[in-house]
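The chain below stands alone and is given as structure tokens, in the form predicted on its own.
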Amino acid sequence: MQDSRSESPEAGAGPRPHVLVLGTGGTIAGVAPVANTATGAGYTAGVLGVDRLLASAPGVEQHARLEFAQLCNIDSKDAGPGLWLELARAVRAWRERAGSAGCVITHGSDTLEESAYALDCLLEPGSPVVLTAAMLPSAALSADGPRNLFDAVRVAADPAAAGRGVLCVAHGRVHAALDVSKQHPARIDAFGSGERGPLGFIGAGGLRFTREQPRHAPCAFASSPLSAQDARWPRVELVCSHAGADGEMVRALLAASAAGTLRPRLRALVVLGTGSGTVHEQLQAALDQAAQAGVRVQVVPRTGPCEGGEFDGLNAVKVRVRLLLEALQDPRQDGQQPQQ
């Protein structure tokens, strides 16, 4: 880890909170061709290091004493579950060394909600953990990354953010990992928290929480010693019910899993159902076969998050994250190495 500017620029100022910034890539670290600087079109994600990102947010060092580390530099569409465990281990190690100090993670927007929820499951509530992202690459006009990073550091440095689970900061809003989702493919204000709305706001007046973190059962994974080296990732697939869904995809998965040509074998299916969670009758017949074969089947609405029950507030990709982590701790593993 590297230390950035340990002396406060403000004479007479008290000690600043200690904040670790972990870089993983994404659009926030993206670079566009010179010809497209104005719009950011045709950019490559995950180019700039986290040190360059911090340099693009002047004044951030006034709010925290910063350390930073680059875990990876990728487009988040290419992220895998191994990254969740690497991030969780890094945050745990930071908490053990730095106590109540906060942590910021720069991440791509595409899979931010999956990483945020996974970390919310893997980490005990404690010092702030804040993910942030950008919709425009670093050199685009009105690039949103520098401000989002600036705000994320401020939230991570604020004691009021502690104990609220993993948070996401973008466009002046503070979202809970349970609720946040990317709701538009290109708009600057791409992230939302559905009907619940954001937990709070960060702006010129500082950090202001306007509601409490949603209550949900504590995850059993928070005390797990799992690492990317010893994990055996199961297979949990997403299937969508739609007009004409005949279930052949599910039957193909079952056949390949039974034959041993699908590795790791199929452990669970998350089904995006129509309406409040209905499924085409032909697809339902295939899902019944899957359940009889020992595959867990979980139907969720394709129109938004689940309402009530074990997965209340979770959308389909977060339900998949939850089932992955549950299956990972199931002793009935088939010995496959994790897919990074």
Second form
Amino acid sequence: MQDSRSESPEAGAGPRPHVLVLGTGGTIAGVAPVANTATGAGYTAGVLGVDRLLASAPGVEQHARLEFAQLCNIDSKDAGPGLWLELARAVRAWRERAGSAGCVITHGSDTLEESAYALDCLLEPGSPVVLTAAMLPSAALSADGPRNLFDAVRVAADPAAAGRGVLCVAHGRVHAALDVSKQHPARIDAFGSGERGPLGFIGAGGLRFTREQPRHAPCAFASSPLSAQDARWPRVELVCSHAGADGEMVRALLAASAAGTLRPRLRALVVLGTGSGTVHEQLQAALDQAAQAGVRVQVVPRTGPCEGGEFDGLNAVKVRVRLLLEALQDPRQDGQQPQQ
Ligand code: ASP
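Can you return the structure of this protein in the form predicted in complex with aspartic acid rather than the form predicted on its own?
Once more the chain from above appears, this time first in line as the rest of the complex follows.
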């Protein structure tokens, strides 16, 4: 928390909530070549600092007293699980600060759902934690970043958003970490919550929650210590069942893992199954071998989120997040130092 934004006069009566804004990069912090500034074509993600992003959202300080810190400035396609721990540590430390309110995280849209869900697992449902992103870089015509950041701060400053788990705010919608996913590669309204729909909306009329999030089981990780330097990430891979899926890739992983040439060793496989979670018979034979070798095999439907059971509502990448965090708690772990 090396930086802090200077205060400006309050818009309303009473003290403004104290909100932390953590910058991690993404298109919201992206910059396009001068010739393409208006269209944003050919931009580079993760360039501008979070201070510049806040400066592009005039009036935001009327809703909160802001403090900010830059954790990294990357394209979120390059994010690693070490970032989840770093963010969770920063949020936990913020929550311990006297008088602190919510926290906003600016993030790339590509892997936002993974970070949001990981944080949902790693944090108690307490003061609001709100991830936001943008689909257009900072100076493009109709750039969505300033508005999304503005809205995210308003949600993070609002006590009505507390206790609902980690949230994502984009395009005027408030999504639950459990449900949200990036559902379009380019559209401004790229984020959706599937059949459940958003939790609520943020707009000129303020913050409005339109449904409750079903309570999920208390998360075993929310109270666990987060010593990133000790974290050894296991290997959890995604494979897909498809026409002609013969399982050879799984056998190659198993062989390399057994030979010690694949480090860390394979701990679990998330399998995108056809239909409701069926698997090509040849791939299934390889998965049976994996299970016999002690690799956890979890099949999820490739058609959408899991329905019912332990992973209800989670898509494949979030199931992978869950298995990674579970394996991290396992003393038999055989992993590697986390990457940013
Ligand atoms: N590649 C970018 C990122 O995830 C995309 C974005 O932010 O919209 O960082």
